[in-house]
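The data below hold one chain only, encoded as structure tokens and taken in the form predicted alone.
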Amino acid sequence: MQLSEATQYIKTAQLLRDQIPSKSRYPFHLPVVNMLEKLSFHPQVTYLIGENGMGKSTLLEAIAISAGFNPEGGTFNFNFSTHDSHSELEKYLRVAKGVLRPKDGFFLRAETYYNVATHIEELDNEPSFDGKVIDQFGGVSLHEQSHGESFFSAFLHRFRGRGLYIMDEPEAALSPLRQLSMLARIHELVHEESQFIIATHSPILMAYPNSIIYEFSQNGIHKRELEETNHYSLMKQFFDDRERLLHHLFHLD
């Protein structure tokens, strides 16, 4: 079996459109759901990008739940609920899995990471013969670190390889330098038989060379090269001709 085949823990996600109860209510009215038929994932890295409100995070959450993760994030073994706010989209999503099962996994999402950190502390306050859970995350309480450092600590220490890693806007708390470090770590984990599915707005994180980028817009879902994405084009325009862009943005005379 080739490496690419071994690491494709999730192959496709298909919307069961004929079973949707109503196209007018959440989450079925979201643009990403209206446009979705079937997505094929890269065996290494797949990006979901697009403007806010398209429904990327909702789709990513549904994929994660279908893969066996807790809706609020964490490992396959995390089972807690701080606020039951996830959508029912996973009920109408058929996720095709690969032949092999991942040995590791993590669903990392920016908006509920505080809840994951709290759950780890709760687990460590219970009697156990297995050692502290926080030791798997670098040994320092995630609540005692900055948001960005706790994010990166989990990514650096807890992601072990041979895993399925689903991440929702991981750049939210990371500096550009940390984002570059994250790219390097993704590369290491890819060579340790891992698969990533990432929703992001960061052109830096989108730069992994062996990947698929799906851009969601009002015009549909399209595969893009990094240089073809709206995110990259806008950032390039800003840095290439900042004064002109600011002139139009501020309506200067």
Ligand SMILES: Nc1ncnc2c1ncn2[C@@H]1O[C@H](COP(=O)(O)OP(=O)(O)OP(=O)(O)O)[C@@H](O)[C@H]1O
Contents of the next structure:
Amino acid sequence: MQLSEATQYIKTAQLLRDQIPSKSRYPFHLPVVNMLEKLSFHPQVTYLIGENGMGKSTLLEAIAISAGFNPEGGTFNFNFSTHDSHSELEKYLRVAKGVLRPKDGFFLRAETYYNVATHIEELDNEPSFDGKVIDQFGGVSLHEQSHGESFFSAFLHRFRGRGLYIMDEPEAALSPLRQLSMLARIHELVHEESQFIIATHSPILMAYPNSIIYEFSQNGIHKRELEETNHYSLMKQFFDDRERLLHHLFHLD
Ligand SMILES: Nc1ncnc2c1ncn2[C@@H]1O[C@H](COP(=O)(O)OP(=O)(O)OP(=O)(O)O)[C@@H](O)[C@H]1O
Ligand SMILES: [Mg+2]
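What's the form predicted together with the named molecule like, now that we've got the form predicted alone?
Below, the chain from earlier opens the complete complex, with every other chain and molecule after it.
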């Protein structure tokens, strides 16, 4: 079996347009949902990028729930809820799965990571024969590590390969150097038959070569090369000629 076939746990996501209850309310009113056709995922890495508020997290969450994750995030086994605020998009999304099932998985949501950390502590406070869950995360309570450290230790220790990893802005906690380390770890995990779907604003993180980048905008979802993306060209402009950009920004004479 080709590596690509082995790792395509999720192949496509398609909106069941004729079944949606209303086009005028969240999440169906969002242009990216409204104009959603069939989205094909790369067997290795797929990026969802675009401006704030375009609907990346909304779509990512619906994909993750359809893939069997808890809306709050965590592994496939995590089954807890602190509040139930997810959109109903997943009911109207048909997600086509591949031949093989992932052996590992994680849905990382930036805003609920704290809840996952708390849940691990609660699990470890209960008697168990299986060893402590926290040992899978590097052994130190995720609450006692910095945001970046705890995320990175989860990424290094908890992600074991042959996995489906869905992540929402994982760069939020990471320094540029750690973002590069993350790319290196993604590369290792890809070679251990893993598939990633990542929403990100980071031009560093979106640079994995074997990937598809989908840019979300008011005009729907479009496939882009890294150099064609708004994020990349803005960053490039900034670093190439910061003075000029700042000049325009501050309306200086
Ligand atoms: N529970 C909700 N009810 C109503 N509207 C919502 C809800 N959650 C998000 N929205 C709106 O839907 C839009 C898309 O939100 P979403 O979080 O998916 O954007 P995003 O692309 O992930 O943005 P960002 O880059 O800032 O994370 C936003 O305008 C947001 O205000
Ligand atoms: Mg988001």
